[in-house]
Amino acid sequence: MKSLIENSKVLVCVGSGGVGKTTVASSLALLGAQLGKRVLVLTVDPAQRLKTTMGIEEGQEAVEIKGHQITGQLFASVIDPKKTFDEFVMRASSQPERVKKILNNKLYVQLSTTLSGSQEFTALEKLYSSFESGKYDLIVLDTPPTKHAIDFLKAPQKLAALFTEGVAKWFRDPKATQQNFFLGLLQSGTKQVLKTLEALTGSDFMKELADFFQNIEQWQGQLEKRAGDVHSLLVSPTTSFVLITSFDEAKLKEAEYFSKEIKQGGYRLSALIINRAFPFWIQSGEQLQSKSPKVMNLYMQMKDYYQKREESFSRFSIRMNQQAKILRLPEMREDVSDISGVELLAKYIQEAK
């Protein structure tokens, strides 16, 4: 992991909820700083718990950690997606009275923060534009939790799609989208996208697409280049991904279909790490010599139940073929919940063979 760590510029965590994903990505942020990189976390974790985890106040953005041993620099950021969805149209549009039209349509508001995909794309733009602003060293971005790896990569084209020239033409006069969108595409299965749409922006909703799809023309061209450019940072040889899983065998039958989807993708999966794989006391049976023949038993059952893991998790092995460096990390004896419990993972990682 040192050497991966060294050699990449963006670390991709992936994997579904639940897992330690938020946990993981900011160990493997902070052993980049001890390694004396600038690095910066990116999380869009629902739950926020990155914001726990390193301290961050409800509202701040890109914070400075120290201590911990680091010797570069660290900083953690809970990605806004409404606000990075509004940066993204500022930037892109060269005319401000349309920008400020944009940022208060009532669909624009639906699009950039309930849409499907919204909120992958918004997480992708800001790792993109954070890589950009050449600030950082190493950014680690912990995604959302997903069920295909795939959905979350393509976000950005599936949202540029949305935005292209030929649907937008449908839209820009009022009279033609009823007479000609509606008698040409209801059949299509876009009549329900519209009736939600229309539920979520009201009885105005004709006058508010109209009005959307005017108003986008100074952008939806940088939406479509970015989302080329966000697709070859995540290709490029710098960047790689770190699939994060648990022990069970749905959770390793999961691992085994995402890491297929990635390099399907033609992303460079270089790490899979299981999290939580056993526990501390395993390793420490000896220990329990002098304790009651119940505590014995039970230690011995629970070193059994632990020991036909092992089992599994070989025969998970040979099916992944070495498809990236499996890596198994101890079940903590607290839960990570501070700096200090993601310090004490991050020395793990490090050590993991």
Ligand SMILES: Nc1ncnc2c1ncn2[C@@H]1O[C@H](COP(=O)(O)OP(=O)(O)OP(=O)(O)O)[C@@H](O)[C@H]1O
The other form holds:
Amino acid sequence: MKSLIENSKVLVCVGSGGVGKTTVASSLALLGAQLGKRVLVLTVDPAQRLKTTMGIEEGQEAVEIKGHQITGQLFASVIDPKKTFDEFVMRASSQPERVKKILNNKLYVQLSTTLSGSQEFTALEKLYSSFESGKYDLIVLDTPPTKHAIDFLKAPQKLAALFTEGVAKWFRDPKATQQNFFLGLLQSGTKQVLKTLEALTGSDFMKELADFFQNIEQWQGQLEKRAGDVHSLLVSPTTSFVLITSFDEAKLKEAEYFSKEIKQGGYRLSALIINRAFPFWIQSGEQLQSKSPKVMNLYMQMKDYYQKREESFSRFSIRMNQQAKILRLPEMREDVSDISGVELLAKYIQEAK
Ligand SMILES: Nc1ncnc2c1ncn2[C@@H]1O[C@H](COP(=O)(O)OP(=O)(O)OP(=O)(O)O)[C@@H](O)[C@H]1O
Ligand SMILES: [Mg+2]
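Based on the form predicted on its own presented above, generate the structure block for the form predicted in complex with the named molecule.
Every component of the complex follows; first up is the chain already shown.
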């Protein structure tokens, strides 16, 4: 892991819900800063767990973390999707009065915050602009849970497509639809449709909608370009994916599937972390000495259980066929809820083989 951290500029932590992405991302970032790098850890986590693990206070968006044997620098940032989207629009547009109009457009406000994919878009947008700023040696991106590992990565393209295809055209340039009989029919009915919709949604809404599509035209091209840039960054040799999973059979199967998706998408999967693979005391080699036969019996049973898990781990390693380095991390004594827990886990990551 040390060499992965040393040789990477971007690490993307992916995995299914609740497996420890935020915890591992925080630990990787701390480790990087302990190794002397200027590191940023970024999250869009709606649960905002990064705030607790990194000790960010309510309302703060980005913060520098000090101490904890950091010889470089460590910054943690919780992405504000709306703000990131606004910043993108401002950068993409050359006419200030249009920017104001679009930022105040109700539909834009809705789309930029609730549209499926907009959260992912803003995360990748923030990743890219942070990378471009040149302020950091390493950026660790903590991602929200997804069903498919790379759905997240497709968001910018999807969003760009949404603005270029069908509906947008229909509103912006009704003439373009005339060759198409079906769309032509739709168009002749447009006024009626709009009227009905207005009745349903309030007259302002439809006006805002048409206004919106007229205004976005100018930054559509920028959105597409940005999607391309983000993709180039994600497939670049200094970007690596870290897939996090827990140790039950179902999650391991899911991880296998995820790793295939990542590879097929053309991304580099460098490490697979099996989190909470065993209790922390097993690795320490401590032997429990108890006079109580019941306690000893339970202890031996647990040892036996984890011994069996070794076999299932070997099978999994074979199935993975050296597609990525596999690391196992222990289940800590208690939940990792603050920076001291993160620090402990970072140590385990450094030592893990
Ligand atoms: N190795 C560990 N030992 C003990 N507790 C852990 C460990 N890893 C994670 N946890 C705990 O498990 C819970 C879930 O972890 P985390 O929030 O990092 O998962 P996540 O994958 O980011 O979840 P989500 O998909 O909801 O974003 C947290 O309470 C965290 O403290
Ligand atoms: Mg999380």
